[in-house]
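Taking the form predicted on its own, here's one chain by itself in structure tokens.
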Amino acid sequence: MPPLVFPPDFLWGAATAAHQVEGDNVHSDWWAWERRPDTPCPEPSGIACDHYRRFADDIALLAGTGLNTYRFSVEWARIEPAEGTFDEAAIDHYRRVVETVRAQGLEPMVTLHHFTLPAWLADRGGWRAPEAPARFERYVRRVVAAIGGAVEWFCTVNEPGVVAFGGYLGALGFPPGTRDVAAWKGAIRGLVEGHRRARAAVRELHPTARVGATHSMQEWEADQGGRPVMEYLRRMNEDVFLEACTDDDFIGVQTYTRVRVGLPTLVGPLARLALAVPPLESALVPLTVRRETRRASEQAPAGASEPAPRDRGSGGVAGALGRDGERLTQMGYEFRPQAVAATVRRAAALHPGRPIVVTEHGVATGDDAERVEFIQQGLAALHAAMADGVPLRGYIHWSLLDNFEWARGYEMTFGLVAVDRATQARTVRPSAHLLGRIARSGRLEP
């Protein structure tokens, strides 16, 4: 078979979080978050990969693979520590880091907000607090003054239905951790305005820039039964956000798997009363999701300066299979890498014409020949969109480091490159070597 070949101005690329590679992020909402004994989260962030002191040998690495993009997150909780005070030094460091992917000849893109918040803007109800979306849109100003010249692609915010859906509405372990519908929808309206205000801020700012977010989305199957759920989950943790997003240059998706919904018929009834009825809504929504679960914890030793480590349960088992047989990621997701062809043609739907980026697709595995088969069989599946017209403009793959994996903690291994965390060693991974050798020729072999 001849091989799938891609434009020569494709974006391929690798991503990281603030919080999840950066370490020490003391003034956010996750700082406090993970170390609370009351919360999922198995273990505290610390120092991470230490990311904010040793980001150019890190973004050398990328660069040496072959790919030509870096997707990175600037940390609101750095730059505004306190509300109305502006950390010029922290502004510098990534002024620096923009200069740095530059100098690589790398495309960078930048995210203004990863799932973090500063912990003064989390204390007042985080993204329902009516003031959020103006605080947001004025720290966005900030930023795209001090570094937007030099970049040309910006993500306003990562994954908002996951920030309502997993913090507002307590279904991943995420914070602020209630679980009340109010405040998931009231969260769902101020990510919404706060992406509007930022979309505009870029524009205003630096009109040459493409902005737009990036959205969570799952390949959903559903029986009979399962539909009317199906599509009040599709419709609250997708399409509210991707309907905002009619005006941005561009829509990032981002897919890890195939989420199946299957209810008894007799269930169908209830969903549809549960749109109407908020107890009702309340209990029949986590029935639907995976939860996480309350892991054992353990206190602290006297005089340490981190919390101990919780127990970290199994990791996922290389071949472990899901109750119908299909293969599983460490995660507990079914290994789909498919899963991100049905998305990217359904945001093309949605928005025809519209480019898209994928803007996250990876696999958490402790084999990185699953990573090699993951991203082989997900960069054919986009091939095949494209073919069908889909206006797909880069892959970027999530992640450049083994890194925090939020309620996760560290014991889940997404990165093209592997970090020792006991000595910050960096090794690149032959999955990197791989999509590095795609990228520069720009064909995949069959």
Ligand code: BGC
The other form holds:
Amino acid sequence: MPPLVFPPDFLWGAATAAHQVEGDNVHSDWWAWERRPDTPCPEPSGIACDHYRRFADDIALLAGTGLNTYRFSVEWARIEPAEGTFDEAAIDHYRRVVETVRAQGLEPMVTLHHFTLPAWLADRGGWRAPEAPARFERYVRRVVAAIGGAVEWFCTVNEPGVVAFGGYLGALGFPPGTRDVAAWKGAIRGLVEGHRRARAAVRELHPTARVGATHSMQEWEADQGGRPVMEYLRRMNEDVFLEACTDDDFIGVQTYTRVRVGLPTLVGPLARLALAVPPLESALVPLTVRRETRRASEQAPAGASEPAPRDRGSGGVAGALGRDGERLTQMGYEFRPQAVAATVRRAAALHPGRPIVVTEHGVATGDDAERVEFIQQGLAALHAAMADGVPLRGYIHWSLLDNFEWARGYEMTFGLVAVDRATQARTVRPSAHLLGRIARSGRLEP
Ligand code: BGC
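Would you mind giving the form predicted together with beta-D-glucopyranose (BGC), to go alongside the form predicted on its own above?
Let us now look at the entire complex, which starts with that chain.
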């Protein structure tokens, strides 16, 4: 078998998000959320990976592997800790981060919103607040005015579908934790409008920059009975946002697994929820219910049997198998690296000709050999999609570091680089060297 060859200008990178790695993000909604006893968070983010202070070393590690791109986010809650008050020291910090990325010969890709909001905006309803899109635009203007000249790739909103579904419908234990269809739809509207305003602002201030959103996309599968539910979920979690992005410069695709929706798996949750939520809307709640199932099973005595969960937001044990014998990741997702090729193909079909970047793809595992396999299989499947004409411009792995995995805490290890929680020592894993070698050579050896 000959090696698989990628284009010379391909973006090869690793990603982080501010709240997950920086530490002490005290003015954000998540900081407060993690400390509430009524949320599913097992632990607070605390100092995280101390990346706010160690960023230069971490960026040097990334560059040392051979990768050429660093995707990271700037933190709104640091930059605007109180409404209308902009912290020049924080803005300066991100200016230095961008300079460091450039000085290491890397391409910076900057995410403007990655799940967290300033607490002052969350207190007013977050993305449901009528003023949220305009406030987001004002913050984006400050950021782009400060660092825009040195950044060619901007991601406006990271996974708006997950923000809305995970927090406003309460499906993933994210803030604000409302379990309310009206809140969910209100947040969707706010996020779409926020994206549009941010995109316009970036373009006005920095016309040559490339700007897009990053989308959580699943490889969906359904049996005949599950199809209407699957289509509804896909529409509300993916398509409403993809359709709002027809004018973006690129589509960011982020895929972790395949989700299978079968009628038998829906009957129980639907029956339980039918009384609480209007029937049509209740079709999307199974994921929420599975999360509760997981929490109940965690408290169950050892050996108690519980059907293995399969969807994002559900739990799982490393090395465990799912209902149909499929391998599961630490997150409880099906180990399915090639799912990312199914989603880039779908994104390409929805937006013909528009450049696509895989802005996240990764696996939570305690065994780095699995990460190696995940990368190799994912890239092989992506290469086949490119051979079929999909205009893929880059592959950015999640994540550079083991980090704070939101409502799942630090137990999930996604990093190309291990982080010792007690000492903050970094250890570059073999998977990082592998991805770096592929990046340097532009070839995936069989
Ligand atoms: C998010 C990351 C998260 C990752 C793994 C993506 O949904 O953008 O912040 O850590 O998935 O769950």
